[in-house]
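Next up is one chain by itself, shown in structure tokens, the form predicted alone.
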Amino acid sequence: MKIRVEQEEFAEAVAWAARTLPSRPTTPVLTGVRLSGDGDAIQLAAFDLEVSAKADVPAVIDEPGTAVVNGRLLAEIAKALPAQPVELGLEGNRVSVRCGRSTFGLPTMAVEDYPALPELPPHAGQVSASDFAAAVAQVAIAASRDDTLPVLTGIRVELTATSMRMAATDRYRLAVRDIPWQPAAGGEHFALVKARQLHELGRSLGHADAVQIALGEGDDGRIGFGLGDRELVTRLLAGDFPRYEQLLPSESHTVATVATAALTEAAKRVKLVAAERTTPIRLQFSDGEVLLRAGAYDDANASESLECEMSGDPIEIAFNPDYLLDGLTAVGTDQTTLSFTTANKPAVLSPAGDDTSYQYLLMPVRLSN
């Protein structure tokens, strides 16, 4: 194997593949990235038996060949190399990496022990990469991190003739985002994907224009994502996602619109006196004003008031401050609308105006007098 490739492209491709490497591999070979040089490109691939990632990079192939080396170490080396052509060679049981005056030798693993990577499922359609990345970021915050309930660690992806909907919940909040998409064929499709994997994918889209969606049929429980010369295929989560639609309120008794940045900063200041991270902060809406309070009278306490546009009945409601701040950050607009029914029922945060493409439903904390 003798291959020459540009450093920047090589480093990006190794990083793409290495993101899927398992932290606790079931076998040592799964810590490796497979390098395969043939024709006019080198392919870098990683597979942890659930998620596979491939990236093809244009290269000069003097001698084709395949090798498997430690993926995380290769990613660190590739990133640190100077911006010059990288030469890769297979010398016995080591892969040499030369760039400028730098030379590295990496021991190889048995290529025959490396598992076969899954094929990309049938093409289902495509979506704007920027819309996709923004939607994943807005929704992933509401997914559970408790692996004892795998279904809640996922994002439900719903595909229709005109839109892609993503939804996630950890039982304390629910995030739903709708974005337009271009299906390859009619029909509705549903998939439950690990939120962590989608979040990593969203962060690595870079300058891509579109994301190609591929979805398995029948017993092929996989979904694939394609970005030009890169692809990722992951196994779907099993189980039934909660029927979240019935949680979204059909009416509101109180609606308030507040400057997002001002409310965010006020909530950060008021929560400073909270004895614990989960200690709630109270929001009292009345007469065009919202009053934030936290702490007890016999302990440290804080309050701050902000102007707001309000319609409906006055209301006092309490929230976990971190969950509230997550929602305000995810809304992503200058003004946030908060809609309420009663102090004991979920509130909905959404962009101000007529934009209903994003909803962040937040369960209140029961008030104690």
The other form holds:
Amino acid sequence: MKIRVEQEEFAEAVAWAARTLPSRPTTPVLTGVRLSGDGDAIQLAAFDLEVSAKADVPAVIDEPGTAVVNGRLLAEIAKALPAQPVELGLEGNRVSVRCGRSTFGLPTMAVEDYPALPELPPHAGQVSASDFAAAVAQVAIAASRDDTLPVLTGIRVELTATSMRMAATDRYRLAVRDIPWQPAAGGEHFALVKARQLHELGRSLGHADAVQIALGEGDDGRIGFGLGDRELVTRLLAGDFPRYEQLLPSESHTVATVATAALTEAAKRVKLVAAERTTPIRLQFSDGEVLLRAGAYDDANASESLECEMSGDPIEIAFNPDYLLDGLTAVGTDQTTLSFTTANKPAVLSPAGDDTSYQYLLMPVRLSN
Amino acid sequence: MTRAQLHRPQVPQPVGADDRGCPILHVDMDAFYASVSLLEHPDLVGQPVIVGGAAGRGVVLSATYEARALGVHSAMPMSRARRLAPHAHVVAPDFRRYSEASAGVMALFSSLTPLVEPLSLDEAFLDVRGAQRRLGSPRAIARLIRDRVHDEQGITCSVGVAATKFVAKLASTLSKPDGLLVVPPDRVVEFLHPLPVSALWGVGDKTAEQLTRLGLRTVGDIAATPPRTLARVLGDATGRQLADLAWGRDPRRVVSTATDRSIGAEETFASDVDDAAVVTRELLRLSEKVAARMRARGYVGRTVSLKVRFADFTTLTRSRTLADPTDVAREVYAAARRLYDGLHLQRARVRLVGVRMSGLRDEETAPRQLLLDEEGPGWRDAEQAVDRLAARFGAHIVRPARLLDPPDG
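Show the other one: the form predicted in complex with its partner chain, since we just had the form predicted alone.
Zooming out: every chain and molecule, the one shown earlier first.
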């Protein structure tokens, strides 16, 4: 093996692949990154038996070859190297890394012990990378972090003729986002993907313009994401995602539009007096004004009011402040529309105006008297 | 009018025959320290006796009603008391005996209802809502308390029975000594309105003076004053509170949180167990027991703790805080089970297991995060139905299938 690559591209690719390295590997070889040089590129691969990541870097291959070395160490070295060409070689049972006047030797692990990476499933279509990243961030926030109900740690992905829908819920809130989708062939497809994995992917799309999606349904279903020279394949979550469509309210009795930043700031201030993380914050909408309150009559308390555009009945409703703030962050537009039916029914946060592509349903906290 | 003057009732006592809807009892020992001290000095019964620092300094801790008739009351400087009652006997306090008597009285209360809120050594609020099936009406329970306190401690007490804490406390004060007064909900206004303003909670000398200046002398006067006017004079909080109290409105519940920080149950196996199925079955049984006790006391809790003691007496405890407080056995068990599975025991010999809930709060007043898919009856409703069946037919009338005894043969 004798390979030359540019330091910056190499370091980025190693770092990207190394994100997939398992934190608690079941066998030592899984701490490794597999380097394979062939043709005009070197491929870096990492696998934790659930998610596999591959990244290709253009390279000059003087002598093709394959080796497995400790992934985290390689990532740290690659990042620390000067911005000069990097030479990789195999010397006995060591991989040598030379750059400028630095030389590193890394012990290799047995290539034949490294598990076979799953095949990329059939191509299903593509979405814009920026849409995808934004949508994942908006939806993943509502997914559960509690493994008690594994299906709720997932994001439901629905692929139809023109749109890709993502939905997640932890039973307290539900986030649904639609983005444009270019299918490769007809038919509808559904998948349940771990929110944590999608979230990681959404934050590391790099320079890709589009995300290619590959989907293999069935018992051993997998979903693949292609980003040009990078590719990620992960196992689908098993189980039935809740029938969430019926939760989306068909009517509302109160609709208010507020400046997102102002409401966010006010909520953060008022929540300071909350005794616990889950102590509710109350919102009272009336006469073109929303009054935020938290705390107790006989304990520390706070209130703040701000203007809002409002139609319909006055309402007082209470929320877990963190869930409210999550929703305001996720909506992401200057103005947020909040729609309500009653104080014990879900509220809907969405971008102001006619944009219906994002909905954040938030279940209130019931107050007693 | 001072608090001491309240001892003599000024209104015709509403003799409440109807004690439905008055589950709150205020029980107050009569001249507690003095009465307990007299048990040691039977020769002084019927005479003016003052309990307090004997050295001529300090304050009066308590006095018998004979001494009170001369104007002596608790917290009065000793020197003044002696001038008022020069022939009274002065007895030094014996705090060990007071705490013993107090512990006995409080234990009696706790045996009647879990909802006991002690206010001091010698008085407490009781909510007997859940005890009526077993012990009879609130009035009957009040009589029972008075008899048993007398029999067991040799002292008398007075009990006020009403729908609210505020009225119950007034009723006990007005029935003193050795009295019982029931104020049914429909007699509250007629009971309260003739009383002086100082009868209201939160009205001390200063506030009473302010009110008198406004021409408000009785509770009825306050009830007839617009709350806004009261708020202007006394401030928002006090104004609103007085307006509520004057109409007998007092939403405060009897809370026994001071005594209940956690509720738990544990079981020592007859012989050490290494079968995980037997241990988890016991965890289910204990979870059922703990959750039923929480529901009976009106609590929800957020933290589930598991305790495992092994054959060699080493003990592990693990706890997990839930996203939402619960009183549902199924959820308690799920958390306890996860904690147990997380120990990864390999046929370890287990001597004892325990399940405990902490982070308790009042179910009725705790805000509750609602669920999106919360519709129709859930496990909580099922378990409450079981509670009702258990109350009628006995504790084990309905059990999870896993806890049924295996059929013979």
